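Listed next as C-alpha cells is one chain, alone, in the form predicted alone.
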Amino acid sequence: MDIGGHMLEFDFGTKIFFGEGSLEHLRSIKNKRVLIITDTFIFNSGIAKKVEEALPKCEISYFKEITAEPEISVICAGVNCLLNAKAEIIVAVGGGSALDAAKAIRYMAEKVYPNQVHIEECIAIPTTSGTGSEVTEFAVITDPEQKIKFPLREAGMRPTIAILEPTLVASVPSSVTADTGMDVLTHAIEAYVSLNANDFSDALAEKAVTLVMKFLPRAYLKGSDMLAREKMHNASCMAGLAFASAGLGLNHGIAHGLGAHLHLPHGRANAILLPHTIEYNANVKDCRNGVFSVAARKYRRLAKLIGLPANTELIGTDQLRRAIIKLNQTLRIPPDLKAANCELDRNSKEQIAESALKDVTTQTNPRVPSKQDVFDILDRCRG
C-alpha cells in the first residue's frame, strides 16, 4: 500500500455508460448474433426483455441457466450454448453470479475453441449494486465436490462495456440491497488498505465509501429513490475498479469459505466479518512507540472522510468499526453467524481457515494471517 519507487499501471479497460437511459447504448448494435446470459429470475422478471427490446435489429439467443453460485458444469453448458448460437456479442444481465459466469464462459470458449469463437464485445449489465464484476477481470466459480469457491483472474475476462442502468435495480428487494451494498463497502475498504493500493485505487475507494455510507441506507429504506440507486450503482463500479487494481484482503478470503461451506450470502458474510477484520488489520493494540500500521492510518483517514471523530488511529479505527456495526443494524443484517442461522462446527471452521489462507484475495491483505488468526476472527463472528 502507498507503493512508491517503481512503475505501476492503472487501466480501466472497460467503457462505462451510466445514469438513467444508459441502456439505450445497446441500440447502436445492429445485425449481430447476440447471446444474452442471465438467470431464470431476471428472465421472468421482464428485465431481460427490456434488454432484448433495446437490440431490435439483432438475432437474440439466451443462456439462462445461471445459478446463485455458478459451478464448473454451468460454465461448460454456457460454452456449448455460445458455440451453438455462433454469437458475436455477449450481453450478461444480472447480479454478480450472472456476470461472473458470462465472463468465464467467454474466456473458456475463446481458449478452448479459438477458431470457432470470435466475440466482438462482452457487455455487462448489473442488476444489483454490489459486485463490481462489470469492470473486473475476476470471476468466482464454485467447485461443489471440493466445497470451495475459487476466484479466477484473467485479463481476458474483463467486459469491454459496462452499462449501469439504475432503473434496473429499482425493484431489488431490501435484503438484497443490504447484502450487495455491504459487498460494495467491503470491496472499497479492502482495496484501500491492500498491499497493492495506489493513488488511483485510493481515490476510487474513498469516493465509493462516502457514497455507500450516505446512499445505501436510503436505497435500502426506499428502493424507488432513483438518486440513491444511481449513486449505489456508481459506487459499486468504482469499488470494482479499485479492487481490480489493488486487490482485496482476508475479509473476502474468509467470506468465500463461509459461502462455500455454510451457504451464507456473500455480501452478508462480508458485512458480518468486516468490523472484525478491520480490528485485526489495524492491530492498534500492538502499536509500538506510537507508530501505527499503514492500515490503521488509512482506517483513520476513512473515518475522518465520513465525518467521524478520528483524533488518533485508535479512535478513528474504533469509530469506523462502530459505524459499520450501526450500518449493519440499520440494514437488519445479522450481527453474527448464529443470528444468520449458520452453525460453525470444528470441521467447517478448519476447512474455512485453510481455504481462506490459500484464497488469492488474502494475498494482498495488509497483515499476513496465520490459521489461528482466522480461527480467532471466526470465533468472534460465531455469536
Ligand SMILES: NC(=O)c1ccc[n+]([C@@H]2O[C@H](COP(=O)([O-])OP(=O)(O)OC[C@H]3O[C@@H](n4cnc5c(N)ncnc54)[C@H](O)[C@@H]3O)[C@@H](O)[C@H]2O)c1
The other form holds:
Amino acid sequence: MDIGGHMLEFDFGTKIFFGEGSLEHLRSIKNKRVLIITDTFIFNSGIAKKVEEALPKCEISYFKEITAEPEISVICAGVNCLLNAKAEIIVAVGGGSALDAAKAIRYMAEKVYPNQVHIEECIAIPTTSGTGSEVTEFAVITDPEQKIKFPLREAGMRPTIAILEPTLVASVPSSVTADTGMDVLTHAIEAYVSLNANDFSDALAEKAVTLVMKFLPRAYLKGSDMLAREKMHNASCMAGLAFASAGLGLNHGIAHGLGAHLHLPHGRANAILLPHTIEYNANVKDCRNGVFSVAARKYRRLAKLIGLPANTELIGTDQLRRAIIKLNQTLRIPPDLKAANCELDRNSKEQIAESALKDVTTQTNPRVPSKQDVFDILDRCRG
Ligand SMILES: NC(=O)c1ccc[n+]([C@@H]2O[C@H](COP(=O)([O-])OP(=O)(O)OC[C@H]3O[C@@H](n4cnc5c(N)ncnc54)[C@H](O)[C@@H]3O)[C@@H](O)[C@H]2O)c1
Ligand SMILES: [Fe+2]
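Having looked at the form predicted alone, could you now put up the form predicted together with this ligand?
To see the whole picture, the full complex is given below, headed by that same chain.
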C-alpha cells in the first residue's frame, strides 16, 4: 500500500559527551597511536597539553600546522603526517578550522591510502562555540588561488565522538566569542527556515536560538561565566545537529565568498548578512491574500519564542531582525562591511555572487535567489 509522503531520517551519528569534566572520557582510550590535530596557538596555550594528559596510556603525535580557514596544502601535509604517525585515532582540538581540517585529512587519507590507513575513531574537541563542526559531515576548505571556500560534504567526515568540555572555551577572546556565537545563531536560523527543515531539526534549532539569545551576551561580557560558556557550547552543537539534517541557506552561501575575498572571520560575515537575508527570505511584500511565506511564518514563531512582539508575520519578522541588529551592537560587531574595514570591488562582488548561487548551502534556502538578489544583499551590507 502506498501511504504517500517520503521517509525521512535523523541521524545523530556522533556520540556526544558534554559538560564540565567530559574531557575525562578520553581516559577510556588505551594503547593506541593517537594523532592530535590542532593549531600552534592551541598547542602553546596549554589546551593541547590538557588533552594529552587525559591520554596517558597512548602514543601521541601532533600535527599542529592548522591555519585559520584551512587551505588545500595544509590538508595534504596533514595526510602525510597521519601516514608517518600510523595513527589509529584522530583527536581534533580547536576551532572550526582545526576540526574541519582534521575531518578532511581523515577523509583524504582513507580515500587515497585505503590499505595503509585505518582510523578507528575521529574525536572532535571544539574550543570555540561556533561551527558545530564536531557533529557535521561538512568541512570548509579554502582554495587561495581561486579565492573560494568550498564546503565539502561527505558522510565519512562526521566525527565519531564529540567532547563538549566548556572549560576549554573559557580563554576565547571576546571578539572571537562574538563572531563564533553569531555563527551558531545563523546556523540555527538558517536550518529553521531551510527547505529540508523537519520536526527534529526544528526542535534543536529552537533550543539553540533561545540559548544564544540568553547566554551569548553573558559569555561575551564575562568570559569566565562558566554557565554561559557551557550553554553556548551546547547551543553550538545543537545548531550543528540541526543544520547537519536540514542544511543551511543563502546567508552561508554569501558568507563563504566574503570570507574568501575579504578575509572576514566566518561568524562576523554571517552576523553582518543575517538581518538582510532574513528580510530577503521573509519577502513580506509578496504576501498574497494574507498568506505569508513559510520563512516569514517561521521567523515569527522564533520571535515569539524569544519573547518578542509577534502578532503578525510582519511584526514578528521585523522584531527578529531588529533583535539581531541589537545583539550585533551589544557584541560590538561592525554593522556593515565598511565598518569592518572591508572594501568590496566590482570584480569581487561578481565572483561572490556567482559562488553564492553555486554553493551547496544555498540549495536549501527557502527562496531561490537570482544574481541580482545577491547583489542587492551585498549592496545593503556595504555601508
Ligand atoms: N564544518 C562546518 O560545518 C562549518 C560550519 C561553519 C563554519 N565552518 C568553518 O570553520 C572555520 C571557522 O571556525 P571558528 O569560527 O571556530 O574559528 P577558528 O577555528 O578559525 O578559530 C579562530 C581563532 O580562535 C583561536 N581559538 C580557538 N580556540 C580558542 C580558545 N579556547 N582560546 C583562545 N583562542 C582560541 C584560534 O587559534 C584562532 O586563532 C571557518 O573556516 C569556517 O568556514 C565550518
Ligand atoms: Fe557557519
